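Coming up is one lone chain in structure tokens, specifically the form predicted alone.
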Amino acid sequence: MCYAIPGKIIAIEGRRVTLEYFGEKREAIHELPALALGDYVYAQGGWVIDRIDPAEAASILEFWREQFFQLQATDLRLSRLSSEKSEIDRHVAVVFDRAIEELPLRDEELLTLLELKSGHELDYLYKVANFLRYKHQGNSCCIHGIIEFSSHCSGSCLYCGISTWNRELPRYRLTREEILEAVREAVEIWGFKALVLQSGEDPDRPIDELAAIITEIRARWPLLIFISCGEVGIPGLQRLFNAGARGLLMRFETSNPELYARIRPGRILENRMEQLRAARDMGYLLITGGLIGIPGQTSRDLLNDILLARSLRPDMYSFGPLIPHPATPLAKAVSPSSAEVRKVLAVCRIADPRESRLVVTTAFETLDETAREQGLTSGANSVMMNVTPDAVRPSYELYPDRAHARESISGQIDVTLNLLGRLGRAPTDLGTRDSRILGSSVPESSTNGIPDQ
């Protein structure tokens, strides 16, 4: 559950609890001592992160009550399906009907969807994915902050701007104090309750040092922490989990071992998969997926990517376009179209409609300035905001002209709130400290519960 709306504990079974708010029920895992029935808590990503005083919870719930149902009504209206399929091939229409009825689709049927070209058929594909997203996950939208704490990387990926190929990039490594200050600002000023700590594979940042920083963060703030530092090894993953990290963002990039070896020289796909499986077994929340548009990649490869990701039972899928950096060997590779990216997101949602969330990646937003809306209306229900300190953020140059690299956090929030309000999504991962979300400033003319900006 990615809502920062307080939930009331209505059932406890070991470490698993059931929360309720506005008639919605969600399950989460807890690690808090002496948690009891009737307690109010915040939960993020399926983890209980903090108790909340009952009086404060009642105040927040009272504020959210009307807005929640207004947003829900907007999302319901926008996610309805029409029955008109006259311009859709009969065979394709049968596949759509099976998807809507949630009958298991065969691999060839999913491949049919991935290879659609007709504009009418693509539009209907997006609508089916959006319908399934709403049916199973409602109007919640996860909003995680990301702090990129080091641009040093020992990897030689043929497309990545922070790889060893880019010798002109000004590198940085945030100190312990700088990381803690970035977290403090994200949590105390902007109200984030879930953060991704991301870096390249930095050989000069020992795992024990990173673990100590995570332990200190968890001691200071109630927070769900994801790590995204490449391959740190199974012992490293265990060390960071023991320190308090509860999520892992690590894509396998491609399910094709030959493509993987080609774009990541010296690396073996199975080694990465072993770490992903081990992380799942340890109890990490898993965000994983692949790259779209790798030279030589086929539709069958993309289908296998979706199926491999699904086999890992991820908590969130992450599929984004390849945008090669000009300082790398794949500089002349052509990025996929927005339609191709959107198609993969939609098929991913259809392949796994019930449990997992689906993120609109920063790479997709860099490829197309309308990517968030495209993704969120094609089955996605998660976005990331960049809360890396302004002074170093442009230097985390995975690819040129990266989205949000030079936007203020306040500006990112404004744009995101406007979009989510129009789409009827509840952006509650931002917390309740921002007066634009919680307070008496909501104008009566607002039709969706989010103030006009």
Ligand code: 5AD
Contents of the next structure:
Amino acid sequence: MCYAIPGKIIAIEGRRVTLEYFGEKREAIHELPALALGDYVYAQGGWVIDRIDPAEAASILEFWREQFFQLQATDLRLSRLSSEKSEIDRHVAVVFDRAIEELPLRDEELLTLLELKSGHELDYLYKVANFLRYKHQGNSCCIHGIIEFSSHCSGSCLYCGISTWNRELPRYRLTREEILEAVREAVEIWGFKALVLQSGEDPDRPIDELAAIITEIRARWPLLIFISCGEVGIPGLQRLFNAGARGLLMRFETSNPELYARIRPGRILENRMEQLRAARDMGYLLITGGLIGIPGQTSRDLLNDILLARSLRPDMYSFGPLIPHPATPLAKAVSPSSAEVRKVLAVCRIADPRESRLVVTTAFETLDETAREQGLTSGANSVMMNVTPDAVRPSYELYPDRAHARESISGQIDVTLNLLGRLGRAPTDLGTRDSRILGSSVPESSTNGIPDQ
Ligand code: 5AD
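Could the form predicted together with 5'-deoxyadenosine be shown next, to go alongside the form predicted alone?
The complete assembly is shown below, putting the previous chain first.
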């Protein structure tokens, strides 16, 4: 089983390459030795992760060819934007027109969109976001697997079910062997090309041990590895990058410093931002964003969240609803509605139509069974699948009744591919159409494809 379409190298300039598949062109960075024009590769998130034998590439491309154009036609049909705006307020219609024409929207205009209430206007908002997603990013949808390798956490975040507030939760820490086995299954059996390794801030798993595991994974499998283990500090980030991690999933949770300090006792926003910026400069791809529905959060805060995330030039945005956990101080918080979440996704896409991917979070899926379809038709183009071993998955309890906590991997894949097929999305992730994210920092380390020690 394979979730990516091979691309052919049509240009090489140092470590930057241009890939082509079915007429689509993408940019990526490579770390492979002796990569040549005409080679076929897999790329993820702008990184070339593996070279493939031309015969194998030809057969995979053959499998995709017909399907790909069918999917593209379906997406085109579903993403069309009608000009029918009769039930839309004149002032709002002007903002929509500016968004469609891609004139830069002022903060107040984005705020107007975030504060929309009427059904017709909301429907049009989602459509505009979906249209811009199609226009700039095509029908590709990336699928990342997530392995939650430890639920131990020394943090006391007021919202989080694996924080120190939850004394009842049985905790687990996967061993090196168990992590390697979970990765092996995800890559060799299920065909994942990008994995997120997530955990709480676990004081009993030294960074060097994690670095050694990442180095071993990179040596054994072609894979884009995102780390997501809270704040590991700038030296820790460098250590993990040198070990072979190439992405960081870390939300700043909220752009409002007071709110941040309130919900994350003992922490300050500036430290988190410093680490995000340092990671960006090291060459990490970033997935970042925040929580929607923190008590006391305003729509201006949400707008600032989107703008702060955008200022980091992320590879992917991740905004999801807060879902109260009964064992935390925010037990009585009220989750936002699906429309609130969808609105943030759509405005995020409108604020950054070209560059970044946008994920439908598991929290949104937990809030609403139809979240994936709602998200993917409001500007999103990425989904996560949970590939944590079954035995421990339910106890990674960030919030109750998490989506996919008890679904088999093959079941998740079937449901996902079905939905993507229906929406005309191709499960591919070859890189970026825009060289901007590649322009900022091409790290000079590890030029031979073997992670530094
Ligand atoms: N509801 C929704 N998301 C949560 N997270 C933690 N607790 C919750 C909750 N109760 C999210 C945080 C964190 C990510 C790993 O999980 O945003 O960054």
